[in-house]
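Given next, in structure tokens, is a single chain: the form predicted alone.
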Amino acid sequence: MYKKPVIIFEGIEGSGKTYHSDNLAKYLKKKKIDYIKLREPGGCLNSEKIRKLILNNNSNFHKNTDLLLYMAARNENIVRLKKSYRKKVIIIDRFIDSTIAYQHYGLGVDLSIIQKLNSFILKSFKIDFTFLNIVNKTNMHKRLKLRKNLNRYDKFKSAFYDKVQKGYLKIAKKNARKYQIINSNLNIETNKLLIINKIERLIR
């Protein structure tokens, strides 16, 4: 029998999250372990509309709309969510610690809001493992600069990124237990690997 635990990946522009996000459904679906992957902003219909508004280069919302606006979507998330709850295997492209690394350490939006909109949101909603993909300055300039479009959020100059990256890795110090920081700049099979094997020893 396999346990059903709620993954994350997390990390900022072009640290390869996605990439392994979307390893790691790939390998639930050979092994027919039922799983359900969403990303944040976005995910369900609802959250996916939200996405647009955030993320539109034309979009110039103030910090504290924005912050609201990715609530809302992590709202509908949830209530969808709800259904799967330890019943299937849940992984999240971006989840609560986005909003507290971008939104805060960021951004500078008081941390003991984001807190309570996500203890109001989550209830008891609780992740069980976060992967945290770390990348230089270098290679996230690198692979953006291979993306065919960019969205508002990959436009920021270089030390927001920076803050944003202490931030999560401030994070992950507070929750070693339940973190694992992946270094992006490393060989992509090696850490496919490495996430892989902790993820077999989460499910059984």
Ligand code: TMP
Given for the second form:
Amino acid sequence: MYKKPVIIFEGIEGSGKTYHSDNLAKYLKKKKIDYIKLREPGGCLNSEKIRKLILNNNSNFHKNTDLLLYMAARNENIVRLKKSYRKKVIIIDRFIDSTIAYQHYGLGVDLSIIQKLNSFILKSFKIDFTFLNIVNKTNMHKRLKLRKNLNRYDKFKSAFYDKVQKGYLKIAKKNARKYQIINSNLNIETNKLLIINKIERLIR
Ligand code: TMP
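Give me the form predicted together with thymidine-5'-phosphate now, not the form predicted alone.
Then the entire complex follows, led off by the chain already shown.
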């Protein structure tokens, strides 16, 4: 029997978190290990509806409205994830640290409100490990340029993403044991190995 941890991939735009979470899913599939993978905002059907609303380029919600929408999308996921919790490996592309990094460190929303809402929604749902992907400004812009469609949150100024990334690093530093920083400016194959080696230790 293997363990069924909750694994999170975090990072700013172009940091490679989606690439690595997809790669982990491929690895688990090959090993015939049951997993469930979702992204935030989005994931289940209802959360995907909320995602469209938040990230639509024609939306211009107040930052507090965005916060509540991200939380609403998360609540829909948590309700549905309960069935799989500790029964399957759970991989989530962005989770509670995104809210702290973007809404608090990036946009200045009060931290204690975010923490209260997260506890209200998560209850006993616990994260086991987070891979925090970091990227420099040049590579972030290079990768964003390759995207066909940019959403409302892909269009902030560089200084915003800088604040968000620094925020992420502060969060990781507070609980370093449960985080691994993945420097996506370095070799991607080395990073893939780093992640899979850690996963092997987490599920054993
Ligand atoms: P992505 O799916 O391309 O990563 O885009 C999702 C965007 O939503 C990204 O810019 C980060 C943002 N976001 C928040 O601001 N707060 C949150 O709580 C979450 C989950 C995402």
